[in-house]
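Below sits a lone chain in structure tokens, taken as the form predicted alone.
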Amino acid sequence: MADKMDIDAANGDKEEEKVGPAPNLPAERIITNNFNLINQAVDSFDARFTLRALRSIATIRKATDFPEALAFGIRTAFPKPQNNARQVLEEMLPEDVRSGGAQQNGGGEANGAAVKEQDVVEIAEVWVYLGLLVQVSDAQYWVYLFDHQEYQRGADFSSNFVDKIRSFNRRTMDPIGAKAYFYYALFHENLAPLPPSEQSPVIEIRPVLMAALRSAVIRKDDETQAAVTVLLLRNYISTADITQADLLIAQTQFPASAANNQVCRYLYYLGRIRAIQLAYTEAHANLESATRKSPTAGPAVGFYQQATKLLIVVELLMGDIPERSTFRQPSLEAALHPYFKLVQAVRVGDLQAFLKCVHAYEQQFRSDGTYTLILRLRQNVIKTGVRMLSLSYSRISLRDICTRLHISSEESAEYITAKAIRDGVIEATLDHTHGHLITTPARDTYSTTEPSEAFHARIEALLGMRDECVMAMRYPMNKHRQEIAEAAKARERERELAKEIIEGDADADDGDEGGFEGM
């Protein structure tokens, strides 16, 4: 089905990590600064500091000295060369970087005070963060690994890496673990044979992802649960296992507190699954939500383009015509050119133009994963042509319909028009005796419930967006406890003030009585 689904591959991951530290800082400085953020996340049990460290991955991986900076970060966190955690990470680095670091070990160990201070950094979260950077380091050299058929190296490291993460069972490690599973699945997707082959390695990693999903649900790890659910849906769709994907959706619940990028991906895959299952209304709702939530400009525009392409095809399958303004957006104009030609053919009901467009852009449609859905549009094109003829003529013969729509026989034309009448595409009747299609006079739209239904749909969409914004708001942790403590302190101050006032009044009364007696 979807031969090439690269909407959240390496480029897509860079898109979600656009925001990071100041780009004028060197990569090694950014890595060491992220150690402090991770330590703060562990001390305060606040995942926001970890997320800030993860956002800087895109900035770090673009640096020309990324391997050297990563080696510096490993040696800063683990200054002892015999440390097993350091050895595991350094084995994945290039040989020249490892040899350069060996020469620096003597000078690093000479300073005992510095080493003692750096040993504080040796916590599990820092090791997992560095391991994630090692995964990214391999991702940066994908071209080299593809050319030399060494992609198995990154997959093996990722397998051991996620197993180690699961063994830690630390809630402060959840955001980094979710990102590690993403790269774990991405490495295996690029191992031969590629999906949708039944011998693809993506099928072998499903038990690991299912076990990770069960553990995330039990541990209430929303980040990993959302990431693994999206990865499983992507996995099933890549091998056309739509039934299993539907069962996963029915038996799991996507976390409401998931990050926005994971929600967009989940809605996109859900919309694709529903479109394949002919549930176009539900698919349209999910895809429309995905396009609204996704960025419309910047590096993340690739996901927006892919979701919009599928949304256009679903709208055509529903019998609707997308608005022309959709194709005029600067970020979509070039990417949607084949779909613009397709919409033009469907809008006028020209079957020959539709077949010509599908043949001309077949490779593009296949790469987008929409080719099989577009093939379903043939009947919609004919129905559109029938609707155009019914609007133009109050009475038209079946023979003329065959001539204008290039239909082989009058029997086929009669069947097509009868089905269009039954589906509500046109309002007409068939005169079987004389072989004519008689159009019913148009009714006033405002006398029906169609305007109120459209108004209700808009209000429902706006209210849903408002509820999602409220749910997405973040509040400081333990803020209510601070308010309770402050209120208790305020009450205590009021009691002390009232006590002082009472004591002051008592002293004043005693002084007055003494003065009266003295007089």
Given for the second form:
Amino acid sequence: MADKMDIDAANGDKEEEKVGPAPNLPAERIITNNFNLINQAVDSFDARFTLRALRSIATIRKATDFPEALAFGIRTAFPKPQNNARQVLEEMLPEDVRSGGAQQNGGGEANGAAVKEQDVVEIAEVWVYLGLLVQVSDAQYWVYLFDHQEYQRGADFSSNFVDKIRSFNRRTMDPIGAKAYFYYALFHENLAPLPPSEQSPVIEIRPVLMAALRSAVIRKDDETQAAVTVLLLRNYISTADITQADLLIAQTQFPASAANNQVCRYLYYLGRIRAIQLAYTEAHANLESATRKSPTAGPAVGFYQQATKLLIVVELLMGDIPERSTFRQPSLEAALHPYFKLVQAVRVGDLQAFLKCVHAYEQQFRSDGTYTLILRLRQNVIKTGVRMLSLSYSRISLRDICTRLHISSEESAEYITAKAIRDGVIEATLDHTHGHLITTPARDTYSTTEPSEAFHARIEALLGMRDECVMAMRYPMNKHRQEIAEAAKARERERELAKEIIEGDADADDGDEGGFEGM
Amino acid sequence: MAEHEIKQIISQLEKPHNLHQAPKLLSKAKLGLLHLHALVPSANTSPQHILLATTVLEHGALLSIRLKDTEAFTRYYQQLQPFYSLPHERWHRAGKPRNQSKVTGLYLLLLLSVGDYAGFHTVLEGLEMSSGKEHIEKDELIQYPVRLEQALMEGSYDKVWGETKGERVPSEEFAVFSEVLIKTIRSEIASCSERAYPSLQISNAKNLLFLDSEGAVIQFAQARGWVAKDGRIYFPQQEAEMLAAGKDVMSSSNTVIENTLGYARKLETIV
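Could I see the form predicted in complex with its partner chain next, after the form predicted alone?
Expanding to the full complex; the earlier chain stays at the top.
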């Protein structure tokens, strides 16, 4: 048992070395390596190998000879050209790749014979993996060719592909299936007419995604369930069907064991929906978790930027000013510049500067989807202005408030301050006869329970994080059985050793060697 | 044949005197639409039928506002939604729906008067997505509720008061909501005044609350439980709050003990 474990460990290391320096390998080798990974995943029923294979998709995409490599991969997996599965895949590749690869076919046939027996068993996963790559290659065509025909073909292929995946009921295929749904939704998002038009094809894919969600839940397929829920939410938000999205969240449970990036996305969409529904505290909690869990460097930094933008707007809507340190992070500095200006205007309580800033960066805010939320900030600017004045002056006349905050009339100023007092923004009283706002002297906050409540909230959050970490720790399956076997073996050996010692003692009674033992 | 009936009913509805017979006429019209399979738009409904259906439903919506039947109005609005979300191509031969902005504006106003700000913003977001901001900004019927909401949120109730008076109201249906709105803002101002002023002269209260006479002020004050003496109104709630704050320190010690015990327990589990 111990030996087998060592070999596995060594194998694992070798796998690491093979996949590690992947950028240097040609795309074809990566694809064939991934076949091995997928086979291993099916054998050991461990999802980590499939995840590793999927992770290499990003590197393969950038390879310049991606279509050729893909064709080569298809041919290696399915050596017989008459194979139905292979034909379906090859149809989607461009013409020149298909014919150009014909010469390679001769070389392929030689090792084809050896490969044939092996992958008859694992064909399903490998086929699905290759289908995924074909979708990726089609998705890439809109970078190379800007041709709408490719979207349509991609969308059609995806629809058939997704139907076939649903008919498979194999747990080892779950991660690949989840990715396939992702590309399915991506294709339909890019078909004309684009969302948020009401006629967009994304509306047509909703029933399909719903059906997929149902089967995923029945089969206890966490990966697909998480991925499809996120896709549905994205779908609803893109056409502004917030009530439907809200209903979906209320009726379904998000699997707790989903992958981290799906959890991030889910929290982000949830935060968006809550922000639109004016539940700012909830939205803030969700978005904060999303930003904490998201990757902050590398190609995925765009998500971090978007989530932070939304977080800043929600913080402003709650009446808090985001910290300046958020804006100084190197990956965020450029993207958050308009928001920095916005925060400055709100912080001072200057309505004119706020309106100017909103007008200047309108396009940017619209494309971020935060424009409508920012418009709601108008009353926050006024509240902050009132708070500033109340803090700085112990007594200020309403006329002065009018001038400072650029409010149209004294009556408005009176009503606004009264409302601010009622909402707890400031602690003051109004003197109607003289037209003054009088601030009550500040209470000593340390004599109340506020500090302990703040501490309590933070401690709870950290303890919760620790619990999550402990629960998320992963142990290899069946390791404990091997440990038991090991322990049993060790005990056996000890017993034999003890027996030998006893026998050795018995033998040593005759002979002079006993003397040497004493030394 | 059914079309002809419906057209007749529409012309009858447009006459201003038939307010009480309107529900009956509307049910007949809806039956006619069902015969034409036009009550819910499908892929093969012709543009004329769509236009007919929309006109009938819009009239129904506006009439239910005049009759102050908010439930019926909400129902008509929901029924109109699938028609409004059809693309322009389905309409082009028959013309656009005439009262779309009006009905939408009225629905927004209804949400405001009930206090459902979340619903208000959700509908507004949907509108912006489908029609685009420029279209909405020029549309007075939709800008009216938007302006009202802004003023309400800010707290400048005099602006709200000004908007609901006379000339600023876009059309008579909106005036129906004015009463409800004024009641809402009056109670808002009252609760603000309770916290903000130690006491208030009755004449000032009259101006603040937009009431017509001092008698009305006294009535209002009594209804809200305020004490009216010597021409001034005293707001009693504040002292009660101060007492309540004093008790907090005792009850909060309970919370502190609970929290600390919780920390101790969790710390024990940390290896």
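Here, rigid core means the biggest group of C-alpha atoms that superpose within 1.5 Å across both forms. Residue numbers count along the first chain shown, from 1. Source: prediction; values computed, not measured.
*Once the two forms are fitted on their core, CA shift of residue 492 between the two forms in Å*: So the C-alpha of residue 492 has moved 8.0 Å between the two forms.
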